[in-house]
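Single chain ahead, by itself, as structure tokens, in the form predicted alone.
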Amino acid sequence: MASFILRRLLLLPLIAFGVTLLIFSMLQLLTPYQRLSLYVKDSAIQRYTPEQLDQLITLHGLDKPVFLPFQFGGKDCSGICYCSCTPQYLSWLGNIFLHGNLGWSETDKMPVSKALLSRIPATAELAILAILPLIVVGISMGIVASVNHNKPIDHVTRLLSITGYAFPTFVFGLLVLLIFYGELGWFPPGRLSNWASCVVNNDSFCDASHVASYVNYTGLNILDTLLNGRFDIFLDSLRHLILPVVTLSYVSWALIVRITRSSMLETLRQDYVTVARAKGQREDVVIRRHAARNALIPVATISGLVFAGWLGGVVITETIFNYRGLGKFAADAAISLDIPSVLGFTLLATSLLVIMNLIVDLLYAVIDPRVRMD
């Protein structure tokens, strides 16, 4: 078991190296003027003459291949500095492994590592709340549909799952936002209302008594508000979470239902299930002990990868609902060509995916004792 875990963890640096190298290579497809958008905003570019733009391109080395010398991140992490001694990509890796420096985020105006840490709780809160209905409802409905194969409840479940699976995330998200916020005004976008955000972030213009009484323990608003006894902010946070949670759960729930149903149908046809029924065991015992546990292996794989993807940042959902998590951070960074932020997000998402994949593999032995990790 230990050797298996060690081998999988040793793959993490290799995978991260390959992914980031691919991103650096894709930068070659951008023109120098496109890369310049990181330094000159679209609203201000008209104030520069073509000669001044060319000077900026030369100053920042944007007319050179991406692997020629210059690096991200100055000593004070206040911008981007360049040197003429080490290649850009190797210098970036050296800053990470030797100094723990991911560079400066123009998106959040702070070091990339600090920006990522500040966004993780929001995405983690969204992912944790969305995974509960995904697992409970998805697996339960998949099992019920398989046990009642070709019966009305099976047809209804398949119809709902196919509809959800075919729904693009951005279409479903915009639809529920239009109905439940645009028309009904029930569930607003964002993470908190302005008054609640003022208290949670300890802004100076808030009521001093409220600020002094609120402590951020974990960054998870649902948990911190309960620990602080602020049930008004708890309800406000819940209102903002409902639509993104429903969007994530429904689209992914459809996939889990289909996989659970297919896996259960195949398992129910196995000989050991027939033998268990022939021994006179109750049907619920046959389903729970013999069929469901074996059918859950592919479901666990998909659920783990889906959850890892959520933790890495649900870009579309967070962008639609203006939810300030990792996904919104990555989208804003990509739009503004904030390369250090994009690379930092990529490293985090890759690491989470590898680690979650390892956890899923280890769960195989728990779900099915016949599986050995050598």
Given for the second form:
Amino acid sequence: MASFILRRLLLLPLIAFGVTLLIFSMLQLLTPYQRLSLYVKDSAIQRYTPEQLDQLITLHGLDKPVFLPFQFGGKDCSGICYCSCTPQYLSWLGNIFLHGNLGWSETDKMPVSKALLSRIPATAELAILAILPLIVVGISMGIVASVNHNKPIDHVTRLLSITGYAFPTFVFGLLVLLIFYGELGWFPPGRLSNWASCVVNNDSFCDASHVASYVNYTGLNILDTLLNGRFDIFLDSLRHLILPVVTLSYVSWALIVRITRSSMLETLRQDYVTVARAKGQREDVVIRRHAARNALIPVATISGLVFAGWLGGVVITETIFNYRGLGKFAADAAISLDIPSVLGFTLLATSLLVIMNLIVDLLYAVIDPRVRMD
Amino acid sequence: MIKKILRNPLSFAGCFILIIFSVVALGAPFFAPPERPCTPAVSYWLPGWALSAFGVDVSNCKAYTIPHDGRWPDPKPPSDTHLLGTTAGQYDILYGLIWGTRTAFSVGIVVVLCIASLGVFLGSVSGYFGRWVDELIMRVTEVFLSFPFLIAAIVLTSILGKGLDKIMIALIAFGWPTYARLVRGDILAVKEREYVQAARATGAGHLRIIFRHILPNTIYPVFVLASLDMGAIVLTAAALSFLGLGSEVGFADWGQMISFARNFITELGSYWWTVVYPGLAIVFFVLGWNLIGDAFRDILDPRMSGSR
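In place of the form predicted alone, the structure of the form predicted together with the partner chain is requested.
Let us now look at the entire complex, which starts with that chain.
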């Protein structure tokens, strides 16, 4: 078991290496000048002569293929580049290993590591709130549908889940925003209302009575507000969370219902279910104890997939609701080709994915004793 | 098989939806004739690059450009002249939806054909030859799979420059790994069967064994995945267009039409038609392919027979 976990964790750096190398290889499609422009401050580049630009390109090895070594830039804060200019793969790696520095995020105007850390709580909040109703409602609806196989409730569930599967996140998000914000004005976009974010950020421009009385313990607004005893902000943060949570979970909900239903249908035809019934076991016990337990094994696998889907789902969801989390960060960075930020996000996402898949595999062994880890 | 599809109400609905979309796509020049008719008429039916290869001048054909009635920034509600209303910049929504159907079909078909053949090729090579070939291809596949798909597509599209063609390239570049992994697994299960050994014993070459003996027995899951992907790919392309990476404003593309809505999110309630109509088009298109894909899966996966 321990060696299995260790082996999987050792795979992580390899995958991270591959993924980041892939990003740098994609950058090779740009000309050296275009690549340089991704790293140079806009105002500074105006003053440069073509010769100076060429010098910069040679200095950072931008005219070389991605796998070739180059002169190591190190901590270049000379005002030409964004702080720690690392346009080549090895300089980027070196900067991480030698200085523990992921580079400068132009999207958030702060170091990438700090930007990621500041964005994680917002997305975590979203994911935590989305996963529970998703699994509870999704699994129970799947079970209900399979037990009432080919009855109206089964057809309705199937139709709902197939429609959910076809609904693009951005169309669904815009539609709920149109109804619940545009028409009814109940749930606004963003993460907090202005007055609330004033308090949470201890903004000095705000009403002085609030300033410095609020402590950010975890960064999760729903938790911190309760710890600070600010019930009004708690409600405000919930008001902003409801639509993104619903949007994020709807699409994955459809998937969970589908898998649970088809897996239950298969299990219900197994001999041991018939045996349990023949022994005179009550139907609800048969379903709960004998069928559902075994049917949920594939659902565990799928939840890993759902998680992977969320890495993309949050990108769209957060963009629509203007919710400042990791997804919006990634989208903004990727669109404006803010490469250090993209790299930072990708490293985080890949690690999460690998670890999540590992957890799912371990869970698999716990649920199903027939699975052996070797 | 066709009988089976038509007997199930859900897959029948799927067929029906797709037939309607096909009729709209094929009849686009009749349903929504462009302001200036394209000459020669053949340019309605073949892609521009193919025609210019034969020396036909298609520069005057602007069928995919949505006509706009003035440049007023606020969308106008459905009326007699614009049955489904106009978007910001007065682009006619109905025209965009009709020609956008063609865009959706061509994006779906081209991308899925490319990723499926690339994936099937790499997957079968990997599964059939095994050892270091397998190891190499599968590690690369793993890297591609652990890259968040949407972010990867956004980065590659922005690097290539914006546009629908760039989106398609990005989707092809990152879409093949699922197929490769699927095909490889199936080939591993089949390649030691007796009929493969028999083929090998008769002296058949590797290519012949793969394409004549192994692939025909492992290709069905690919069809299922491909039909589901037709919807998913169009959806992702629309999402990328929505994020502002699509073609220039006014190109008949559903995602691009919805992306206008991002500019007036606070007033969405008063401009509902700009989101609802293109949104419905995307939802039904994806729904159609999903229903068909589901039906394929039920029919081709014998384990599920009798459960429906």
